[in-house]
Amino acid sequence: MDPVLCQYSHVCSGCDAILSSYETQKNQKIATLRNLLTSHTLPEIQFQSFGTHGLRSRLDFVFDNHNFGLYSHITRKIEDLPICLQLSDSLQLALNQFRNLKPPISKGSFRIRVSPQEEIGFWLDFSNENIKDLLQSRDYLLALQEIGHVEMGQRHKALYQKPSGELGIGQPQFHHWSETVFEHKKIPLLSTVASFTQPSHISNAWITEKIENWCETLKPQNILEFGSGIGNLTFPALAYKNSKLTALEFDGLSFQALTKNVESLGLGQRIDLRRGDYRKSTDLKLSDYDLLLLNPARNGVGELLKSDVTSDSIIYMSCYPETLALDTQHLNNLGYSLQELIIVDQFPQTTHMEVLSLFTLCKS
C-alpha cells in the first residue's frame, strides 16, 4: 500500500513512520522485534493488522491557544489538527463539536471517548485553576455537557448540577466505554473517560478473543494476572469454565471499576481481587498458578518474575518491546521457550506496537 496521505504529516509528532508506505512499516516493525530479540529462538512473527487508519476510539490532544492537536516536530508549539485520519468517524465528529465549543482557558490536556455505542465522554486534565474558573462562568462546561459525559482533573472528578444551579464536581462516575468477552460474547466495561483502555475497539476485540481462544485452549485451573486495569484481559482468560483467577492492580480507579465489573458479571467466587504494588515485592506463591497473564506498564513486572515461577505458560502482552525483550531473557533462563510472537498493529503510521506473547516452560 502507498503512504497515507495526510495534510499535517509534514508538521505533526503524531505519526513518525506515515511517510513510508504500509508494507515497510510492517517490515520494519517485524524488524525492530526480531533484532530485539535476537539472541532467542523465536517462531514465525506473526501480523495482526486492521487497515491503516481510522481505527482510534479514543484521543489525547492538547489545547494551546486555541490549537488543538499535537506538538509540531519542527516547532514544538501545538500544531492545530481539525481532523485527524487516525481517529474513527464517530471520534471525528466528537472532536468538531469540542473544537465548536473553544474552551475559556490557554492550555490544558484533553482526551475524548466515544463508547461502542457511541455515547461521548470527555475528561478536561486542567489546572485547578482553570477548573474552578470554568466552574464558575458556567456557559462552557453545560455546552459540553450537552454533547457528552464530563469529567476533570487527575482525579476523574464527575461534573454535575447542583440544586441551586450551581456547577460542581463529585466523586467518579463508572460508564461503559470499552468492552471486552466472555464467554465468546460481548461484555461491556465500566470505567472513568480517564480510565487506560487500548486505543480501538476494534483492535481490542481481536485481541480480547484471542486471549480467551488461547485460555480455552491452555484450560488453566488458577491463573494470575498482573496490571489488571478494569478487566480487559480478566474475563477472556476465564474462557476456561473450571479456572479461578487472581487479579493484581495498583491504580485505585482501575481497581473500584475492575471490582464493580466482577460484580456486575457474577463472577466474584472465581476472581480474587488484589490492590498492591507487585513489581516491588510479593507474597504470593507463583508456583500455584499455572497461568501467569502479564499486562505491564513499560516498565515491565519487576520483581514478580523473580520467585518460584514454574507455571506451564504466561500470556505477556506489552507496548514497549524493550521491556519485554528484557523480561524474555529471564523467561528464557528460567526454561520458558516462545510458542506464539504477534505484532498487534493497533497503531498504524507509527514505530510504536503492541506485541503479544504466549510462552511455554519447557519440562524435561
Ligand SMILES: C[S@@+](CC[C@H](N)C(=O)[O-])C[C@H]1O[C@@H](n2cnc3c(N)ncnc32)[C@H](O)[C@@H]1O
The other form holds:
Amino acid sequence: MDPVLCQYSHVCSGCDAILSSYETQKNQKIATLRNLLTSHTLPEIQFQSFGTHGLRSRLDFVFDNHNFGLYSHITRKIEDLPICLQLSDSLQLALNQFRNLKPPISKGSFRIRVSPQEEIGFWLDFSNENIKDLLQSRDYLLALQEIGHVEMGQRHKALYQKPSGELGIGQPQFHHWSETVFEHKKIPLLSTVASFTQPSHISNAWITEKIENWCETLKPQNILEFGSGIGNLTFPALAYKNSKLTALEFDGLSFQALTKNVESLGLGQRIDLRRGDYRKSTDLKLSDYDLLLLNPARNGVGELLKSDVTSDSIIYMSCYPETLALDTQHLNNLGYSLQELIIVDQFPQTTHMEVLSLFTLCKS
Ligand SMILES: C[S@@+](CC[C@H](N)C(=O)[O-])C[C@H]1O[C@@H](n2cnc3c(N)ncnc32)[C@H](O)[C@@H]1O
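Switch from the form predicted alone to the form predicted together with the ligand and give that structure.
And the full complex, kicking off with our chain again.
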C-alpha cells in the first residue's frame, strides 16, 4: 500500500507509527502480539485491515490558543491540524465547520462525531466557567447548534434554547450516533455524543458481523457480557434465536443508552441488564453461562475470571493486548485455548491495536 503522506507526520503525536510503511506496521503489530502471548500455543495471527487512512467517524482534539489538534511530540504544545488524514471525509468536513467558528475561549477538549446518516455531534468538554460564559454570550453556541447537536461537560448535558431565547443545558439527549447488527440487519444505536463507541463505522461493521457469525456457530444458551457499553456487541451476540444474555456495564450514561436500545428493539425478555463495577468479585455464578463475551477497558476484567469459569467458549475483544495477555495466561491455566486471534486494524498509523479472540475449553 502507498505510504500516507501526512504533512504533520513529524510532529503530531496522534499517529506514532506513521513514519513506518504500512507493511512494517502490520508486521510490528503481529510481532508485538506474538511476544506478549509467547508462552501460549497460538493459532495464526490474522490481520484485518480497512486501509491506511480515512477510517475515523469521531475525533478527540484539544483547542489551545487558536490551535485545534493534538500534542506535538516536539514542542509539547497543541499542533494545529486543519487536515487529519485519519478522518472520514464527512468528519473532516465537520472539523472544517467547527474550526471556522473559533470558540471564544482559550483552552478545552472537544469531540466531533458524524453518525452513519451524517448527522454531526459536538461534545465540548470545557471548564464549568467557560461553559457558563459561552451560555451567556450565546453567539458561538447558537452558530454551532446550526451545524449539529451540542453537548457540554462531563455529564454530557445537552444545549437547548429557552422560550425567552436564553440558552441552557439540561438532560443528556440520546441520538443514533452509531450502528450495530441484529439478525443480519444494521440497527441504529442510541447514545450521547460523548459516550464510548468504536472509532470507525467501517471497522465496527466488520467487528459486529464477526461477533454475530461466531455466535451463530457457537449457539450459546446463556451469555454473560462484560463491558456492554451502549449495546454494540450485545445485539450481534444474540444471533442464536434461543439465547439469553446478561449485560454488565459500569458507566451510568452508557447504561441508560443500553436500556433504551434494548427497549426499542423489544428485547427485554432476552437481556438482563445489570449496572455495577463487575471488575470486583461478584455474586454472579459464572458456571451458569456457556459463553462469556468480554470487552473491557484498558484495565481488563479484574477479578471476574477468578470465579468458577466453565463456559464452553469465550470471546474477548481488547484494545490493550497487555491485559489480554494476562487474562490469556489465566484462561490457559483453566484449560482454555485460543482458536482465533485477529488484529482488527482500526487504528492504522499508530501502535494501538484492537484484538478479537475466541477461546474454547479443551474438554479432555
Ligand atoms: C471498550 S468499552 C466497550 C463497549 C462496547 N462493548 C462497545 O463495543 O462499544 C468497555 C466498556 O466496559 C465498561 N466498564 C469499565 N469498567 C467496568 C466495570 N468495572 N464493570 C462493568 N463495566 C465496566 C466501560 O464503561 C465501557 O462501556
